[in-house]
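Just one chain follows, in the form predicted alone, and it is written as structure tokens.
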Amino acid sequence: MANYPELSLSVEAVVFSYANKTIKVLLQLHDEKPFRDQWGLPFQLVKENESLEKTTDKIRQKLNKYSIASGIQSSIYSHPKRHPKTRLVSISMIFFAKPHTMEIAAPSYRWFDLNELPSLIMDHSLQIKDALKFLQTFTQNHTWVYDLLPDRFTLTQLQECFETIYGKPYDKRNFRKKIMSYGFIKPSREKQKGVAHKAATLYFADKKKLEKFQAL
């Protein structure tokens, strides 16, 4: 069991993936009182002697399975009653998984899609709808997107991952010539496999140019 002091500090885990238009939250189930078999974000709590970037790096360590992308700070939660047994403060990350691992086995963890989420400890249930809209407030740098999509994907892929996420319908046409006027998207020589319509070209995130976009 962990030894809870009367004010303690930890940082808290919101790790979204996406795959055929369904964004999904990663959640453990947590094996220490008071929380024992229950439903919670992965959190790890800050030792006396760490910096919170040193707790970051934990917890990003702990789920590097996941291809876990650069964490973004989204809000911090203090109300004096969310833990039964310490006033916690917590800082909420935000992190982004590829599709593919959400194929990944463990028995702590598992993908739950947004709209059927189990009941889940603390004030989690609230994080993560705070931090897709957090994510949603993100119109003109929207770089961290290109973390959930695969390596190589379609220019339709990509409009229905951005239509997920802000919940509202893109014009092809424009979303396309606003897009690829960025820069940093570009064709690959590959193409679609294993489709019964015409394979689409797949196209991928220029690290360096996106690394610039998301400097601006």
Second form
Protein chains: 2
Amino acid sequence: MANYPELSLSVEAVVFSYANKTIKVLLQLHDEKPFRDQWGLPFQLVKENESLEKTTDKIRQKLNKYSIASGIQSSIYSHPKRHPKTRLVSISMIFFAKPHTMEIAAPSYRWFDLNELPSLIMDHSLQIKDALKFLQTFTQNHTWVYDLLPDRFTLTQLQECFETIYGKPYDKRNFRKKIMSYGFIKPSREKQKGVAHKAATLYFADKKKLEKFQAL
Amino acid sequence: MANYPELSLSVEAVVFSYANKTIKVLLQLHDEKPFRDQWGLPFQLVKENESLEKTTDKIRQKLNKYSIASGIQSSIYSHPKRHPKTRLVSISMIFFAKPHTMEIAAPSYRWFDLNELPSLIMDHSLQIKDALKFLQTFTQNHTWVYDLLPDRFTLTQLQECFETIYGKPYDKRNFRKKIMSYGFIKPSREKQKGVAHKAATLYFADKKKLEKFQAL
DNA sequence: ACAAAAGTGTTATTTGTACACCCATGC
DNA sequence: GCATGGGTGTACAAATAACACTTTTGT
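Switch from the form predicted alone to the form predicted in complex with the DNA and print that structure.
Let us now look at the entire complex, which starts with that chain.
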């Protein structure tokens, strides 16, 4: 990135996860020139003979510690002065990471609470806000929610996750009825451990059925 | 466009209209080098100090004969070899034109039936297909349909327009009940003229209420 | 025994769907 | 007077919303 070409394209990753009733966002402490020591979204320049899909793959590989699920294109950021040195147009992609991966230490990456973000480079704060709004409004099909939860989860955890994302409470009985009616959430034979009350059944999402459901 | 820069960005316009129970698409007979005398979507390169919004404005001005309504971003096309001479990444935008504007003659532009498209440059055929699918699936809020209809329309015309777009029939009584329940379609005092049967009431969309509805 | 969350069913309301006839007009 | 589309209501089914108590377990 020594000399800047006329116009660069990048894919920028808004990676969400979820824990303790809060949404988490993965940020990177950038170490290259114009943004050294500043927090921002991980991003990846689109190389000369690369399609966006290829670049998106690369970014997924770069973040493979977090085994992120496949991305969703949300929006494009193109203001001519958004990058201080070059003309950078960015495609914002949304990814999801399971909570256990958040434990994994990685130099220069850190998870932040959505509500406690530091000051970010370029328009990344806006991008994160837009990404959440995009998920809330454009996906009536909420199958990506299961990418934010552990492989085994209780129905209460699932409900809390929905409540956090959509910012509103759901009725316990109605919520369970509806979720179970979709048919892609199944009970495992395991139960919650180490809780000071009745142990909840752990459920899991049937991936094949989820995919079929998405196809609609 | 004599010499090609490393990477170019463009906004490409899928302009839809509607008449005689068919969806129409505006195409341009291109006259510049690599695409001379070939049909394709109208497009506009993103200039050096231009945001996409600016470029989109320009394209709207270029097509101002058709007084197209504000655009919706649909998808991005980025295959490295999609343009024969340069690396061109394109943002596909969807626009709408009212049917009376289709009468307006404009050299090198022509309206085609969606089902009778000629062979198109680059991936423009795919882009049109994707655009329609985008509208069908991602906008539960169908307020753009009114941009395809004349200012005054009968409820039967409205219903036919929905039927064409979504490719399925609706029940007359239920359709009317639902549409009227939204509250943004109002009857005018005018009636259809010159028909060999009872003249239908002409309705119009209340723009202010439409906007409020969109905000949800 | 008590605190804390799990789990479960019924009723009322709203929304969606199916369906058929009379009306006004131009020819 | 007849062909053509305009306009209207009702009954049933399905989905959604509101709501409270018993169970299990750890401390």
